[in-house]
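Below you'll find only one chain, the form predicted on its own, shown as structure tokens.
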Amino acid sequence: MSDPTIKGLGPAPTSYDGSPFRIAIVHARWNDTVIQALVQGCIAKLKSIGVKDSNIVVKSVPGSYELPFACQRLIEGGKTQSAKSASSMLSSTTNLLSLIDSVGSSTPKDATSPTQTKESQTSAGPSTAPFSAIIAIGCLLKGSTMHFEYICDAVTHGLMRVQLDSGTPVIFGVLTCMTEDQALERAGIGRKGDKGHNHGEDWALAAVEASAQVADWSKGQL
């Protein structure tokens, strides 16, 4: 039976290709049954819209409270990794003087055969580009104390601050549920008649859409 309410993510105005993007997923391990379903749904959807498996990085932290800090450090780590990779590629570039020295010989001593070039291209490893977006996944359940309210508020504001400070989209994938059944249904594994919908899929779509838009906006394509 379809849900007659207006809730849910509407279709994007255009289709986005995820192949150029590098996406990180940072998830809490608290309430692991729900978390694992959300993470798997997110990964499956990312792949279905073109994000390469090698460009999906998954990290975990103990709980949702640690998500903002982990996202911040992962974004910075991605930028550092990218800078180191660029520096390494620059230092390994073929020395043009060696090619000049080898003029007149049948094969330049630093030349690479077409076969070798093809092999090196196909054996390229995972991307070391900065992360295009981060998806923060957690699951908070209402208990008998104020702990739930404090964590929800801190995590929400923390993740917003990270994306505004870093300029990298941070997708809010933290469930804040009153009951276990609410959480299970939002992970697509409800134990009642309706299994619900896996919101990890929605967060994947949002990450790719945000990545594409930021890439365009940074080039002045509005």
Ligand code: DLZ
Given for the second form:
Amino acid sequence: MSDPTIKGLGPAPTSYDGSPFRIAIVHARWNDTVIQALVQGCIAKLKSIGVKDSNIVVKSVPGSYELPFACQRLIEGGKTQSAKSASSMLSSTTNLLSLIDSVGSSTPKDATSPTQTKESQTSAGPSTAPFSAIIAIGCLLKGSTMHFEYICDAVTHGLMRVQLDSGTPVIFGVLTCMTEDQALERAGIGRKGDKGHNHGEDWALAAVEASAQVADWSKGQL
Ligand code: DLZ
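Any chance you could show the form predicted together with this ligand after that form predicted on its own?
Whole complex next, starting from this chain.
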């Protein structure tokens, strides 16, 4: 019988569509079996609620202690990528306009070939929008020293600080377990009969819900 204290996410008051959002997952590599199950569960749920495959970015770090810094840098990287892409789009549009200008009012003969911009050719490709939300996934297991307590505390506060400082939701996907069995059951791969529940799925739902709320609230739509 699996741990009866395992709980999942209750239904949201609204159902959210993930298709407009770009989501990053940063995961630790410690306790890899648990991590892989959580990441796979998270990705599958993101896709099932509409997030496009090309809008899911997955990065890894060695351990949970590295998660806050990696999340902070990735959020900044997403903003930089977005700004660079917007400015290169603007300069391509300017070039195109000056080309049209230089041939007078006539339309360029082959409007799609030599004059086509790199950006327009790849417009169906991966999004370069800033991340709507980031999901930090780790698994900390209690050992016989105080190491666990210090890392749990640092990671929890670090991730909270990153989301408040950046304004980008950071989903807390860090299991803090006393035993390996507790972790396996919270990744849906328990060894004792009932497999438990994969919390990666809950974190995907939380990421899309937070993304939708931030998008609405930042436009004053409450
Ligand atoms: C060192 C360590 C230990 C003992 N246990 C875990 C763990 O259970 N889960 C985890 O994600 N990371 C662990 N680490 C690694 C630290 O998080 C970190 O990667 C290193 O201390 C290097 O900064």
